[in-house]
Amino acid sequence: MTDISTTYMGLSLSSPIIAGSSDFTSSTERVMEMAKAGAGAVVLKSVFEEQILMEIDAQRTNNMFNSYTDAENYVSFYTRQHEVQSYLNLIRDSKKNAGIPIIASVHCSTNDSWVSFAKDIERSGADAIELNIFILPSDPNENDASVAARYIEIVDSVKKNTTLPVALKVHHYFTGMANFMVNLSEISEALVLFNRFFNPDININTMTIESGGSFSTPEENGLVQRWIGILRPFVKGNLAATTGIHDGAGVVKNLLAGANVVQVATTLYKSGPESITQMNSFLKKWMMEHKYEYISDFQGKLSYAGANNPGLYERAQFMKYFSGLGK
């Protein structure tokens, strides 16, 4: 007998796969699809203030030095209130019906809005939050220390004014990043790694940037599996993988790298929720073939703390892999 369930931020979950911030999570009937196809959790579809305040200014006629008359201040208002509240709506009705853990995913511009956004999720009956920053160390004015000063400072906010668990949505732009992400999940129950960017895309004919794309692929999920493995047995705290996994093999070897779940979220377009269920019936599989009867058997094997070589986690050079020491 093989048991696939876990806990993650102290959730207990029935698969250690969670279906990520997507279209897939973004109403009630498509969070109890994903529960219905064996995921442990949900993310729900992120809420963006930018988004919001977007809306607002599309709205509104007056937009200049800020000379909003009383009606549009009023629709401002109204737009906000009904965004969020649509979200929170969102929340509560999956909560109710889908039968798994609600994962509240946010993504803010300034300290008061991730607390306050906080504040309304727990009351609504999120089981977790997901913090989902992405600020891009960009302006060569601001030093590593600076940006690393901001998240925190938002995590502290948001701690301070909930008693849900944190998870961090974070990208791989650090200095220091190993010492940063152990800082990171001293103050935070959870890591997930990484955030997606918008990836730009140069157009030559007709000169201007577009979208490059936002699915990810395989290949890409080994920069996840490197800092998993070498952040394993330093975190303190759960981590999460995401970016890549999109069959069951990637599953198993971010589990063996050292995660404590994965988010999937581009198989679920490429292949549907039936993907999940696949992924968790290959998991099964690999774990009876192998003679594990929990994860915890296995998870975190092929961390930096248990691999029999854990020194290619660090190897840079093609060189040496050619040379026979990534066999």
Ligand SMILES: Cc1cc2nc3c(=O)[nH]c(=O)nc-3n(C[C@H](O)[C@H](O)[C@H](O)COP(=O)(O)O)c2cc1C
Contents of the next structure:
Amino acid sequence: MTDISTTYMGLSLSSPIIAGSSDFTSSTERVMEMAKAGAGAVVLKSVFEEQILMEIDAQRTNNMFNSYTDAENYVSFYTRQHEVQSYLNLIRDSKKNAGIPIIASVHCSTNDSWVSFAKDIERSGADAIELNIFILPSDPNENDASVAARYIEIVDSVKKNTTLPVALKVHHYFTGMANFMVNLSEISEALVLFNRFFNPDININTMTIESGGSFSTPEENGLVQRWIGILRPFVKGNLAATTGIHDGAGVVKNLLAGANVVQVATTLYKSGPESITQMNSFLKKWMMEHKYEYISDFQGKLSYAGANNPGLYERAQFMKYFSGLGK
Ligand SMILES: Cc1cc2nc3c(=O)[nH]c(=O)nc-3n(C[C@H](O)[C@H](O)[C@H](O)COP(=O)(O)O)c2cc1C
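Rather than the form predicted on its own that you just supplied, could I have the structure of the form predicted in complex with this ligand?
Next comes the full complex, this chain leading.
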């Protein structure tokens, strides 16, 4: 018997594969498609802090958008297109129809009054909240302690407004990475590693900065495996792996490193929802071949604590490589 069911933030999942926040989780129909394909849960498309603030305080939002830069125009346009109320309806309808856990997602960078929206998310029936905290430490005048404090303030403020489990989707631009991740894991139920940015790509003909595209490659998953593997022994809560998981082998690798679940997006765009079905089949087959009955039988087996050569997560790998001994 092979059982791929698992738990994530106290929720029961039929599979460790979650449809990550994307267009594929932006309508009830699509959420139902994800459930049908075998997703263990979905993270809904994010609602932005700015959208929530707009509903709470129209006057202030007008002030926010008084000076019309391109970026603000975009936010203003986007905000009109995606009403916050319809987000709550999406939670309600998805919960009613999909039959799998529904994780709401908020893209945020402050602990402004939007945090009270967590109450509405809870009332609408979401099973958990994922905070996509987007604070790029790009200000040379702000030190890492101040950036870290902002993260902690956001989580504290949201937690005061909800009893739902909270996952933190973060990037990897931190000093004292392991220490900060462990601190964050102590005030939340899960860490989602890592958020993927829309990287710039300079066009040398038009001399403009363009978006480098939003889809990942499997090579990008190495960074995720490293940090899941390193953090697993130190994080009591859950870890979700995301970025560059495109197939069943990718799922197995991240579970072995120590992830409780994986989140996928790019593969949905490239290969459709059935990619989740294929990943589930691969996972079952791999477990059968290796005689594992439950996910917990092998989850974290190759984490920093479990691997017999954990140095490969660290510097030893580079020494080997640069001395010509590595592949
Ligand atoms: C087109 C697109 C839209 C996305 N929208 C969101 C979003 O609204 N909120 C969010 O937290 N992540 C968003 N993501 C990030 C994904 O949830 C995921 O974390 C990331 O793409 C890495 O997974 P992948 O390598 O499977 O694509 C988006 C990704 C893509 C490709």
